[in-house]
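In the form predicted alone, a lone chain appears below as structure tokens.
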Amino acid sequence: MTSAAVIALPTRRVEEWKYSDLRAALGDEGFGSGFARAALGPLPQGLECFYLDDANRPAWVTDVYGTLKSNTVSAVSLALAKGGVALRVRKNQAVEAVTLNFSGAGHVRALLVLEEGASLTLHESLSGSDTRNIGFEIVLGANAQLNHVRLSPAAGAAVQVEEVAITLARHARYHFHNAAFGSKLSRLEMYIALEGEGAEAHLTGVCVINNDHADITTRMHHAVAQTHSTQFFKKVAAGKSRAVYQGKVSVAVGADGVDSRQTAKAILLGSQAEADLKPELEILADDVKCAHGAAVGDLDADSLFYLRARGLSENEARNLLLHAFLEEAIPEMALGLVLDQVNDALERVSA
């Protein structure tokens, strides 16, 4: 029987987690032996629910679960968690959006499967202050669409890790928004492989935290010719915080025609507040267009100057430039979900 304790979880020894040391955020006790839940909102018509705990998996569960692309703490939560939900569309059908809620203590996983021509809207949010191990595992059929918003909140002292790991077969096309609001350390970790031509994989996110910690860590893979990704993700710190980016595109050899680009842009609010941005490239096709680019500062002076000069007192100032800073990074798919979260957010990292 695999066990937390069999399985050694990461320190910054770990390239992938120099800027995130889960061992020492967890202490002795790791993630526990607690289960995570894993519930939905009302289930719209055409979409398929299985629950893990039950008997009697159908195929379309066994043929996947557990076989997608993992690093150690996602085989953690593989080998502990108990329950958690599989959801499906089949072919061709467009279903409304659904909510998808991970809540409690220790670990818990879920499974998503879209099937050829499938399209679905998943609003993804965390509750709760509980350090709690999620494992994600999504399936694009051909031609599938999936619109992904994830709400990550503040979670003071809890340590929350999520790994997503998502296979795209040909056209299908992944939109995804990340909003999250630290914790003592929060991770998502992302690997996404476009294995089929005209394959699309869009990810943006924000982050607004105030002496928190909060890591995404992507991987990009262009398996195939004529794929295309675009990664845009700005972050705000303040006090004693920690915002990290780490984005790794990889293109196989004789992947022609990939077209990926990665932007990681950060303000620090304070002299005590770190940024760590750290997109790279691994290029093994000659014929192909990439490009990534990181940046790191503080609000523009002249623009505070020229807000205030009109009246504005200096938090309003800052509060503006703030916003339009973060806006530019939130699709219109995520506005009505993530927008109140970061009003909330900047009111306290301004304060």
Partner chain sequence: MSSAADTKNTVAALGEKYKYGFVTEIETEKAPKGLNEDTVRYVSAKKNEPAWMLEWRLAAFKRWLDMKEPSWARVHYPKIDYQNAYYYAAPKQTPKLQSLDEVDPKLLETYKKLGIPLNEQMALAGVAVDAVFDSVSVATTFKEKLNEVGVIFCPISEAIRDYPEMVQKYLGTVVPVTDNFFATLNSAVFSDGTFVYVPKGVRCPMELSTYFRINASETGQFERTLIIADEGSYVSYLEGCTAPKRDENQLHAAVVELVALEGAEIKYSTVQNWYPGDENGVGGIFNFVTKRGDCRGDRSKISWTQVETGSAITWKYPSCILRGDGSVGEFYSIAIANHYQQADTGTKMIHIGKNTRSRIISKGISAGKAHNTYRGLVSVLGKADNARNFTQCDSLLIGKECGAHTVPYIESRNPSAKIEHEATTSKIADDQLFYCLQRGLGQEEAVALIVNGFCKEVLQQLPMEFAVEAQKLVGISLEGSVG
The other form holds:
Amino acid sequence: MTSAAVIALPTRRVEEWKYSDLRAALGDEGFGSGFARAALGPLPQGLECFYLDDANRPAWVTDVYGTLKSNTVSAVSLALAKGGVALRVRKNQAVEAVTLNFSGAGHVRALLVLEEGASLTLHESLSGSDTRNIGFEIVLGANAQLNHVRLSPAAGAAVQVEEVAITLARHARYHFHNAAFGSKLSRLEMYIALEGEGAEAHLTGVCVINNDHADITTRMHHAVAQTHSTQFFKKVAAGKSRAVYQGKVSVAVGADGVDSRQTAKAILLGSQAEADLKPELEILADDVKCAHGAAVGDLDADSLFYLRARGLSENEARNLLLHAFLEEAIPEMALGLVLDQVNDALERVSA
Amino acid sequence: MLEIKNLHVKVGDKEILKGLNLSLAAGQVHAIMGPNGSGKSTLSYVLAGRAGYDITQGTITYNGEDLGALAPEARAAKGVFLAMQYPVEIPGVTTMMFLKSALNAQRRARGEKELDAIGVLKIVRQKAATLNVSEEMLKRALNVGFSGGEKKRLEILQMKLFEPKLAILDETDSGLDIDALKLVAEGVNSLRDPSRAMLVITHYQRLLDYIVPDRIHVLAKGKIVAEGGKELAKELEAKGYDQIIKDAA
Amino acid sequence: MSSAADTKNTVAALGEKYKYGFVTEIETEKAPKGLNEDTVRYVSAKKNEPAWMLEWRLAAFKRWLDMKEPSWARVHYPKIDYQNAYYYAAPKQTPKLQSLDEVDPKLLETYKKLGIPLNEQMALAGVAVDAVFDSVSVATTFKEKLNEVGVIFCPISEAIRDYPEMVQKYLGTVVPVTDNFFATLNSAVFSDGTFVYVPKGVRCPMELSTYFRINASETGQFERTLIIADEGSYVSYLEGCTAPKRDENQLHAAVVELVALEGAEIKYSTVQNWYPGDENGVGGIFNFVTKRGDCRGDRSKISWTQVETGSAITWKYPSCILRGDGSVGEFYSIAIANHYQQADTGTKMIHIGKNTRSRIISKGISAGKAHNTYRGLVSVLGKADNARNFTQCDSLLIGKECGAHTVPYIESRNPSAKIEHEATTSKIADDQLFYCLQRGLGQEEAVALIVNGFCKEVLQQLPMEFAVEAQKLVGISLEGSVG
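Alternate state requested, the form predicted together with its partner chain (shown: the form predicted alone):
Entire complex below, previous chain first.
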């Protein structure tokens, strides 16, 4: 039997899911009837935590939970998920890093609120090869700052989707890095609303996949003037794999002084790999600087030759260049967390 | 030729010029010197009629006419030329194409006959040679990828081409090495003429070694605070702006 | 006055009003209003078509009845009532014209107003013109000179009668009958258009050109163009389009198919200036066009250049199928949308063969309350080793109420392929405008100069004779751009 929740899932005929046919990947089972878990590492001082399976939700949770814009898949997790976690940092508190881990199969939700002037570093990680649907809402108050590093290891035959919806108030800053290693279908969708003047969001990401699928879809909405965003994504796709980047930057009427730049680059290894890039602009204000660039190609032949002429084997040379290609898109805050995984994945694809 | 009386100018909410007086006769070259932020560039823009520079008090009279009431292109047609500190890049529009369009627009406004492409080319070539402006430069898009020196030489070329009555040179020396400076100064000096007035705006005394002014005005905080002959430049060099401004107060 | 306001006023004062908005009083013969099988039979009968052509049309019509109008483009318009239009309108005329002298002088007058040098001046310009007025082709010049080298340049209705094998061999092979809603509609009811065949090794001695004119009211125009460049040949073709000012929206759904065989090159240029509607968005042509070129042979080349300034709605994606090894596709586009115009235009480059190359340069200008979208696909298939694409996609906004959108799809399935895409968005900078004014240029001249500079890379691609005209059109089209 096919449930209503499964029928509602998008197929590739839905424009936004053109390169990631969720319905086909999931089959009639959908996300199943179980619930995934959200677990926190040691709680640093100043971080409040509330588990969503507790019915007595405090006001700071109910005020925002389920209020951010969501796609159809996130709407399903909102409707069906029984648990998950909510986090808050109060006004002007600076909190050290915390880890948030998602595991198990099924739907799960998360909520993070940084009040005015608060700051936090969040290390998000996924574990297990389970089919999972995460819906994550983040609210950043004025001058709040969030550093967010997300690690999504290879998850085999699992179908994993996550939506992160974020709203930023005046001068809030959001730095995000995603390291993705794919699965049968793996997709991160981000909806970022820059709603206060001076707000900025900077996204980076690397992806190394081998016989897998990895999709990052972003929607960067500049709702007001003087907001800034950058996006920089790099992908290496080997074997029979598919790397997807869809990024839409929109600038609202009157949002002058917006500065936005997005870049997506992919390298294909092997004749079965595919890259699909769709960097999109929707501009409704005239005093803006918006640009995007996208490129798909092979490693630079001159560089390869240069390295081999200096004594490196072809494999060593290729590996070195692939490292260099990816490292450009890994910011300082993520290096310690993702570099080992990137190295391992590169070794696997070049073996 | 140019008579500025009690000029107050606002940019946005901020008053930059606060009661400036200046008189410049035909045939004269005057220099405006002043520290950063004294209002030098504002003065040049307000004379040329740039939008956003609002005259709140006072008058600018040019050959008996209220200059403030004219659109920038009308001022250009009447012989006001501003050599800009940062000449603007216009991609896709070749320098030659731009020169022809501007020259003919001015001629049209004055009721003179427009020149055809060959006519313009002849004049431009003749004037370009002395300024070391190459044929190749004229084919490139206006100011796009030009070096600082090339941009300034092109400004002077335009000055030669349009033969203005009132030429305002805004920090023409900035970004020039000594050879380029000499070349530019020679160009300017060759245009000295009993019918033409020039206003040379500069921070440093260096340029005035090559373009020797009849009179120097020191601009500070939106007003002329000191005036003198060409020797004032040397005094400024020796004492510095702070001292001269203090002495004047 | 702020300089932004200055810009608006300038643009408002720019150029003259739409100068092609006149109507020619000429007696027309029309098919009964509406669309059914009989309409298709009527059109076919009017053209004295052979049975196979009628069958082809009827099959298309049958498919069309089951098709849905596409809705994915970023254009909004009231529902089109396909029954409330005439599908065939022709100036009443004697059937065959031997020379220009026989053409109705009113028609010639119209073409004169349109600036088409359809007479002696033509000889000097060296352009051969086919003119399509509403639904029929009225005059083709230079037929003889072209005949000498074996180039066929004639109305497609004539080609269907005179060169049936050739038409049957190629028609519908680039744009299949069922390709999309509008192409299928065209297949059923197309009334005329142009046919070109350039034989092996022939370099067509002159530019070929067709002018399309919609004159009659409540009339749709559905022309069909088929150009075949045989091995090693070359042809450059230009089309221009205008229509009278009317309060109603008129549908134009053309299909253009290009076939380039081994080593052949086709250069196809369009200056599209259909009536865009007035400054309140009333009237104007709905332009739903399917244009596609097939680089069927190795080392063949197809180059599209378009200057799109007219139409209320533009829905158009001239594309290249790069099938032959080493074939080359190019797309150069200027799209200007002012007032309430909506343009959704771009290209598809499908790399199938090895060592195929493509280049896309798109310049979009939005003003007034208009929306301008670039939509493009670069697709490299698995066997297209060493395929190369470069895309540059720039948008210029004039005013605060317009929109510029960029929707590129980049799909690569070959590791040796290299695709590069760049896009920028900008406005006319205040300092650029001031610089021009200070040197004596008027506001309108300054804006036209800067916009033409922005478009230069594309203007350069047009044949000389038309580049100057296109440059003027760029300025005129921005008239009254911000209300």
